[in-house]
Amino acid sequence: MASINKKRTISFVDAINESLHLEMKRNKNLLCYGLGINDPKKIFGTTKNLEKKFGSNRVFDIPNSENSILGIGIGLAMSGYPNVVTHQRLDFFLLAFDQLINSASKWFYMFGKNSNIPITIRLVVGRGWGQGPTHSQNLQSVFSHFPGLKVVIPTNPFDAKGLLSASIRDPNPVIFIEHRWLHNTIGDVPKENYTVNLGNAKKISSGKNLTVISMSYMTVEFLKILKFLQKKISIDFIDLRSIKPLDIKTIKKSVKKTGKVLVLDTGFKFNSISSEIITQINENCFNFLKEQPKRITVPNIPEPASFGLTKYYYPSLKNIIDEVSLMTKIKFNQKELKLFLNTFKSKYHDVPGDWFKGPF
């Protein structure tokens, strides 16, 4: 990562923008294209301007039609136009399989390391408001089981600038993830352009009691009550920020440290991304567990619709804390308790927050 400098606050979404405006200026061949990049809201603010500042030619809406569009953005990677293409929910994508999983992640591979595709490809996924079974899917999993691809997913402002300009510059496909209540966070981010290595995770906090990893919103969610259960646990925190590659060194260094890890998984249960981290200790950490690993994920059935069904499908801060209770064997006062979590309470349960105004 190159040295950094300056700093300022901006938001997860102007972060992305801002790297965006960044590359292409860097990479006069980057085209950025995506269904609905030129529309009033700009795919939730993170196309602005764009089009304004480096031409239609360059920054253009597309068909509604996913697999196609993937195979003419292959084939401009391979003739020397690297791109970023943006779906508005990573659901729709899941019609461009063929394109991603037959020719864009093999391609490197088939042709001996002499034919690459510089392709990144946004995709936006989340929760709550109704989304329902076909707008909320964190299919992160999926992505990662193929070989030939990466899997990018960031948690605040500052990754999500150096991550996404990492993405671009890589030589071959990125699947670049950004859940949507992360859009209106903010946090120091410099001016200045810079990538964040891909594979490399972020220790939050070093502690001897038990390792927590975890990705994406479950990160912001496990942040709010990382102060609290330091008043009497050391934990030793990691942000995956990668999932593929994904960085078992860390990993594996403080599960030998503390004997104890925890995952926490916006996906669901079955075949998880917490899945492979549990495997991977399993055959790695064995003989340095106190106990078995445990995992916080949504269930394995399809998110309702519904506002009083999701009231009990996503994992709250008291499901996370009462699991990190049985596995220390340290009792919180309940009075306590009780009076910390109705700090975080809303009157809706599917928004991050009563501030919280978008994007849908």
The other form holds:
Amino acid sequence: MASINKKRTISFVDAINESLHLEMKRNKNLLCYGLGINDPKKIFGTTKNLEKKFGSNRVFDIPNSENSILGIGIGLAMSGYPNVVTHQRLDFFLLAFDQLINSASKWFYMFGKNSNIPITIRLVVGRGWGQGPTHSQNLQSVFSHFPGLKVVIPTNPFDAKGLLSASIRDPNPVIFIEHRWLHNTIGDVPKENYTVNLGNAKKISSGKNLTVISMSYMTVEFLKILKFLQKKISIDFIDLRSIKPLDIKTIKKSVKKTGKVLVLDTGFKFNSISSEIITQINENCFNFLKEQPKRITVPNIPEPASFGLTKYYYPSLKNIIDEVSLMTKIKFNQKELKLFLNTFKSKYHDVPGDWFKGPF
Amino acid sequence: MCSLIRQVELEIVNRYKEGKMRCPVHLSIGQEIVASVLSIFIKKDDFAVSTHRSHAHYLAKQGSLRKMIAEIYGKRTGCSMGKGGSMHLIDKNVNFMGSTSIVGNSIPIGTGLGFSLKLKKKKNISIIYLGDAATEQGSFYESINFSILKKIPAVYICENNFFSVYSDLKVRQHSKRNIINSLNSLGIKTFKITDYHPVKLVNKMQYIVNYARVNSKPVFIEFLTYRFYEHCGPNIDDNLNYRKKEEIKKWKDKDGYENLKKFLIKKNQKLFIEKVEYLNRKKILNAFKFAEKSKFPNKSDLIDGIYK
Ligand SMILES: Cc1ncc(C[n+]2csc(CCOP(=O)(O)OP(=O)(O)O)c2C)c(N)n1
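Structure of the form predicted in complex with the partner chain, given the form predicted alone:
In what comes next, the whole complex appears, and the chain from above leads the way.
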């Protein structure tokens, strides 16, 4: 425990990598596989040195056969080999829906609790740089629809490591969604092996005027403007971390206090996580609401590839500030706001930062 | 055709770093000969579908060059209005029916297109381009099974470049696996092409295409080939050492494009080559100019086209 006091900053990628190393060491039967897992790029660096350390029996590349590969993973998982499968884009994993929905999600229930499926499915979601309609879909709400699946969506390196380790140890199938634009973010991460409970949201700030509930890259977006908003508004800011189980307790407590809620979602609007959260708020805290709940999502439109269109597609920081302003009836000096927003201006809106050189 | 494709893609390489082509590009440099030879025998009314690596296939089907470049630039004048990017090319004027980015995705679709030709009793074929990785997908076997069952005039063309991104065939398929034999036993006529002598290649391709067209039956062709650039992007990535130096050299020596050039020079066609290259160059510069000048889609285009 000594090292817990020592601050250590690493990237999201390294945090994932560390969790995999520690968990493979901890459980000698744990397997890791996926397309490109041992290639020179090592899935954006997240699987580096795994094969070297644990051998090619436990860490292996796979054919382009997503559905059967998941089925094979299910077979392994129910017979003593929990495993982690990784896909470089969530969109590629859509081929495995039969095995995911008809087998993995309900095997335990359907066979009267006879065998459970300890499998973790790492899916990377993209954004911008011409990723386009089939390389950018944030489908957490789709996965969350099915009973029996857990859905986890970390925002920072600390949670990424702890949530991945918890997912791996979980006796159920867990969908673990990594946003590509978070991979190079850095944060404090303890060296030792720890877990972050699935189903516990994280309170980032406490306040009384407004509840903001967010996930994944939208949390990072909101963090950019939090301080600015806090000059005038007292905000309860909640990062979900788990989509399912959903930490409705934390949400309820907050909404009962503030009476106003804004949900930020990286998915399409229709039938999204934000729909679910607002429904549950209506069911549970209707009498506490002072204002109609609001949400900001991407529109019900496939992501276009064109640089000229993505700028209208993703909600901007200004969109979020305007919505907060409207809900709380607190106005910001437009000049000041403009100056503030200018600090985030970059030449290209479709990359997470200068380090991003495309094309992936 | 071969030199047009090569020249276009080298121009993409040259300009990519300008940061105006803001989407992934999968170049066919090294593999152009496949689509080029085929282009001689494809008719306008034949269908074609392809994959993420489709520039060559699209151009060989006479797809509009200007619209392709504009698409890669994300412009409204692009073949998919800038919405699809390099991985989603289409030109219905020449029946290039679409390239898609998910491995194995377009194989059944091309099979269905072929089925429609059969139902309409047309003497056309449906060309389905795929990579070696797609032969690991269920959709590949399921489609072939169906096209044998229904006698569909589909030409499945596998460009085997031995790699799926950086993953060698070795980690994906058993070394003794022989796709030709296994497909033969399913009941589809198969061909394997390893000899790139221009005359032999042309003759063989003519035979194959004719076979599918006249008999209304599916065929499968495996082409051994090699990509010279990285899987995705404008660079050469041989420094990563995922492919053996000797192997790279062997394939560069076998480069279909260079060999075709040598063959023509031997036949005293140097002038002809120069003329073709000059005309291509003009066409390409025009296409890039068109793309650069074209406008991005309007804001109202964003929501337009979700439903018909
Ligand atoms: C279903 C699916 N899995 C994974 C990917 C990621 N991916 C894109 S291209 C590619 C390699 C495909 O190799 P191959 O079919 O041989 O074509 P090549 O790139 O060599 O031309 C992969 C794995 C994808 N697009 N779709």
